[in-house]
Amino acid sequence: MPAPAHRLNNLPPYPFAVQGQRIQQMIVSGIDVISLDIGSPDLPPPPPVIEAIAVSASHPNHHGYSGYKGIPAFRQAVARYYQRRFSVTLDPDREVLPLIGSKEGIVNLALAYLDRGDLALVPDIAYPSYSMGARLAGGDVYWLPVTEQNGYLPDVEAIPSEVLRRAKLLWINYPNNPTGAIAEPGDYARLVNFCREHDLLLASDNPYVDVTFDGYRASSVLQVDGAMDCTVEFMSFSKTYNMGGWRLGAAVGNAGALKNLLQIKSNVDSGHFRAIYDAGIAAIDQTTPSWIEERNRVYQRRRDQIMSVLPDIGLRAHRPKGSLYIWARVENGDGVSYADAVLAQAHVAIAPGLIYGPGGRDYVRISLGVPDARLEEALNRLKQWYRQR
């Protein structure tokens, strides 16, 4: 067999795939592992979504190719969502591009913009696909330090000039995975102005915008004046509508950037099954605010339950206003050692913070997407493990 491409040398295995294999081996051997590591919603989508896919799938003419840009009705629905939710006007034909899950779009955006020698600016605690996409494209990553003290917001003014000369992309994500941090409109305005000044594409990953707590209402960077000049935002159905396995999302924003993204995508995929788009339209148009609020109350209750236990298991954290996670600092030790120990000894899987970049070394991430009874059992195991260790 021939040697694999050199790009694999710069692209380590996806961390959650590696951890998933270890968990699966434990399960096969008869160990009951409770997974608090993956941010996969455990609750079902709204009923109209299920009804819509069933109706559409039964239609005899809905089984062919749906087009590289999806169907117009879906793009129009995404535009309606942005108008209703953010008062942002989008051209459905030029400023909305369907994705096979936002993760696909994140990686393909790097392929569209980064050549060898180019840089992506990535917070040093961030969703792994931002850096993995850059490396897959042959580019490099410059880690932007983010800390609890600065609210996990990047200090872009501190980026060295020699770095900016090579940079093309700046990644942001609020409400944040994994930290739960939020960005205010003023923060977004500062980042937009910086990207316009330095000819950067601002890539805003916004899947948790409708997963918020304590009355907080998140915003879109596209609400900032001038954002459309330099910004692509990724929206996802996985978290807003509990449709993680459906792999449906969209990129919205600057028409030129979306055209470049489409050039990559149209050479790689052929779009979704029509019924998935129809289900997405139902999610946007028929999901009620009360459904979102009730789902978020479930997550908020779990958040508070986990927060109350942290002092008893050697962790501390700020109470997040959004996202699907608790980002907790290990009081004595590091995140990798802590996560390895609880998996091996308590049979509870949590994500070591180092998965999210060099700034996450002393942290772990705990997901809220687990049924109540399993969460209760997991927390009891963790308390017992910490007392006995």
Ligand SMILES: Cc1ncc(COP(=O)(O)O)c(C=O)c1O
Given for the second form:
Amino acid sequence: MPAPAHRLNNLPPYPFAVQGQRIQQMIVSGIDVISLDIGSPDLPPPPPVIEAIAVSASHPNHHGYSGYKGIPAFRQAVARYYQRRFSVTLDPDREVLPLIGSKEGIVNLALAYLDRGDLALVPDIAYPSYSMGARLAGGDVYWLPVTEQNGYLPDVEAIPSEVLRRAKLLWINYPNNPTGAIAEPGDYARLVNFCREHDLLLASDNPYVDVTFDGYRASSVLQVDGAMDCTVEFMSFSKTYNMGGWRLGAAVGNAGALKNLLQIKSNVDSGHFRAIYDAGIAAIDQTTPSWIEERNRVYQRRRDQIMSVLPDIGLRAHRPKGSLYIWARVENGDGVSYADAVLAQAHVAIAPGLIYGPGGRDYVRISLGVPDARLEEALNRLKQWYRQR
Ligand SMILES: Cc1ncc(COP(=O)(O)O)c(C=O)c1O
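One more: the block was the form predicted on its own; return the form predicted in complex with the named molecule.
To see the whole picture, the full complex is given below, headed by that same chain.
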């Protein structure tokens, strides 16, 4: 066999794939592992989504290719969602592009923008695909320090000018995975102004915009004046509508950037199955606000349940207002050792913070996407493990 491409040397295996293999081996050997590591919603999508895919899939004409930009009705539905939810007007033909899950678009955006030597500006605690995409494209990552003290917002004014000369993309994500941090409209406005001033593409990854607690309502960066000049926002059906396995998302915003993204995508994939688009339309048009509120109440209850146990298991955290996670600091030791120990000894999987960047060394991430009974059992195991360790 020939040697694989050099680019693999620069691209470590996806962290969750590695941890997943270890968990799988434990399960195969008969161990009951409870996974609090993955952000996969455990609850089903709204019922109209299931009805829509069944109806559409039974249509004899719905099985061919659906086009590189998906079907117009789906793009129009995404535009309707932005109008209704954020009062942002999008041209469905130029400013909306369907994705096979937002992860696909995140990585392909890097391929569309980064050459060797170019930089992506990535918060040092972030969803791994921003940095992985940059590396896959042959570019480099410049880590922006973010801390609990600064609300996990990057201090863009502190970026050295020689870095800015090489940078093309700035990644942000609020409500944030893994920290649960949020951005206020004023934060977004500062970032938009900065990107316009320095000729950067602002990539706002927004899958948790509708997963919020305590009455908090998150916004879109596209609500900021002038954002459309420099921004692509990623929306995902995975978390808003519990459709993680369906692999449906959309990139919206600057038409030129979406055209460049499409140029990569149309050479790589051929769009989605028509029935998935139809299900996405149903999700947008038929999901009631009360369905979203009820689902978020379930996550909020789990959040509070976990928060109340943290002092008994050697962790501390801020109570997040959004996202699907608790980002907890390990009181004694580092996140990798903590996660390794609880997996080996309590058979509970949590994500070590280092997965999200060097700044996550002393943290672990706990997911709220776990059925209530399993969560209860996991927390009991963790308490017992901590007492006996
Ligand atoms: C911040 C963030 N962006 C993107 C994704 C990918 O979502 P999708 O299922 O749409 O690919 C995730 C998934 O966990 C995420 O947490």
